[in-house]
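Just one chain is shown here, as structure tokens, and it is the form predicted alone.
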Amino acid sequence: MAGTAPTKGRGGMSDQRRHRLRLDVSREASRLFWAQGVDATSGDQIAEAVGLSTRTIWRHFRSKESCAEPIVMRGVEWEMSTLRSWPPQLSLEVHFAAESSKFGREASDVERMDTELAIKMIRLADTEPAIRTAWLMACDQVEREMAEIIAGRLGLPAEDLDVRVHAAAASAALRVLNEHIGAAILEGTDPRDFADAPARIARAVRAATGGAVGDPVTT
């Protein structure tokens, strides 16, 4: 069978070949951010660090700030394909339970660096507002999956006024979890302190939604 040609993006440049161009800086981005601060990180740094020059990385980020953005998402693409995989039948501690152990088992060093740098600039976002913008726009995508998946299984719509609200005190229970939990391990606390996170995100969202949402889909 014939592969389906990738999607050209600006400057014939494939999506997918975009989308690792702006990953590679965001990640060289995030550690000199992280080491010396965004004040005192330069566009010109951020370039050599990842070796390519200061225009192509203008070419693709508005600002050096920005360039934190794709590895902020990244700490929540795992979260958001957890809740979008979430059976009717599973309650969430239970489906998260199952994923986290996955993860541990299957993910990537490449991943794992990944996360950790995301969890150091969601806690530099306390500081930083340009950093604070890239982890509260995250949020928001969190934020419209959540209103998604809590309409399905309500059997709502996700333009319901009531899903929205969930929706909305949901993704915030989520994102001060993520907070206080990336915040403590850089504090030096073991991560093994938190192996009971599934429990504690499926409490946040059952006391953000009122009890709405957490518990098995019956039918």
Second form
There are 2 protein chains.
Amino acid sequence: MAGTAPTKGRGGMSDQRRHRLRLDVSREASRLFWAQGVDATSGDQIAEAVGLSTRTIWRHFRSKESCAEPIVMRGVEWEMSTLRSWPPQLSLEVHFAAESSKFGREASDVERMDTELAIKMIRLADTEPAIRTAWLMACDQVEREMAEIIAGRLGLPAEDLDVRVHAAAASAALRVLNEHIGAAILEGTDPRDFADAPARIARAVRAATGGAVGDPVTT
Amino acid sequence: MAGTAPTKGRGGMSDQRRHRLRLDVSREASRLFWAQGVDATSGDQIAEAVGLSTRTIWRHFRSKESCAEPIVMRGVEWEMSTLRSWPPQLSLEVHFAAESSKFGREASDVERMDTELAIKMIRLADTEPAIRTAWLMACDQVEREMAEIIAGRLGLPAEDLDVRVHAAAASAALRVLNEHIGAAILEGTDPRDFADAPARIARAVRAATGGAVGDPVTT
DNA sequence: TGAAAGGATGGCATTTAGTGACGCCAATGA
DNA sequence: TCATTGGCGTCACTAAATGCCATCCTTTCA
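Could you switch over to the form predicted in complex with the DNA, since the one displayed so far is the form predicted alone?
Every chain and every other molecule in the complex is listed next, the one we just looked at coming first.
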């Protein structure tokens, strides 16, 4: 998703630039959170690390803990875009496997480092309630995306109760697997040992939706 | 901690008293949150409403928003205890229906008022991120309880990955239905219109676990 | 029954997250 | 060129949250 880089800055320096600025702050904040803990990290420290005034930090983030949000969100961005690009005629297993191997081959170094930071933040969420909020917010985004995709596949509105229930169940299953895999990687498990992860995820999503989501759709 | 000292005995606020105090504070705080919004409610206000000093409030709650936690937790306590009391030989549908009708008959006024407050807090969680944290924490508790129950039914340890995935999916489905029913009740829908709620919940849990959880268990 | 002990509370000072107000400066546009 | 705009920094300030200490209340034991 990040292949586009050069020649930006057109028109106003707003949306994209703002996003990148938030990401820069988030990287430094996450690094500090991981190194010293959340409580031991002050807004002033984050500001100094990223080379901005404290006031500017608060202009871009509602709270200290929310500084972790962009990085955490990056950790689920792959899943979000994978869901978004799921063609109706493919099964979830096939699509996930293909996208996963593509990520393994094509991911940039920055993407890998951000992913690693995201995993650390998810780990921190275990013990730091403040960070847990950010993680759950990201999961909430995944759930909404999931609702859209499921609604499309089932030919129902995204507000339909069954769709929402399926989306919640599927994204919850996805969350647990994410936490599990992330924890294992931090423990030192070789990421290659998770070659079957896409299949496992697909299977979990299929099961969590009672089999309603996973098969190819023929309209 | 060397030697088994008389941990009870003298001094020390009993767990029960502490719990009741937190609940009292939570009732007032929730009432204020609902009436004026979270931001407009100060710690001093909560303290005055409950007749304690502000300092004491901070002794019993880590943060302002966490004052809502006990009430929100009460909103899921029924489900937790219902899950805990689920006999192996009953199907989920039958047990939930029985417990639900029992609650309708036997719930005290205080319980009903607390439940109403909890529903309001869950509603607030839609727009107030601070309260959403409390709601998601409560859902997390339900998920852990669910994992215990599922583990017992499936004869697996609660840490088993499949068990955790099933628990996450099931409790997420439960969460969405809770939010849906709560929102409808606040809109003025007659609670009697939700007579089929237990069946619906049971069905959703069964579906979310891929059918693995719901049937009677014969050991 | 009267200390003694120890936790619970309140008051005060202090730190820190977060906001408001104002001014500066760079980029844009006529 | 000047005026506008918008991001940023500085200062002042509100409110959340913690530490410290004096006090109160309760339980236990002599």
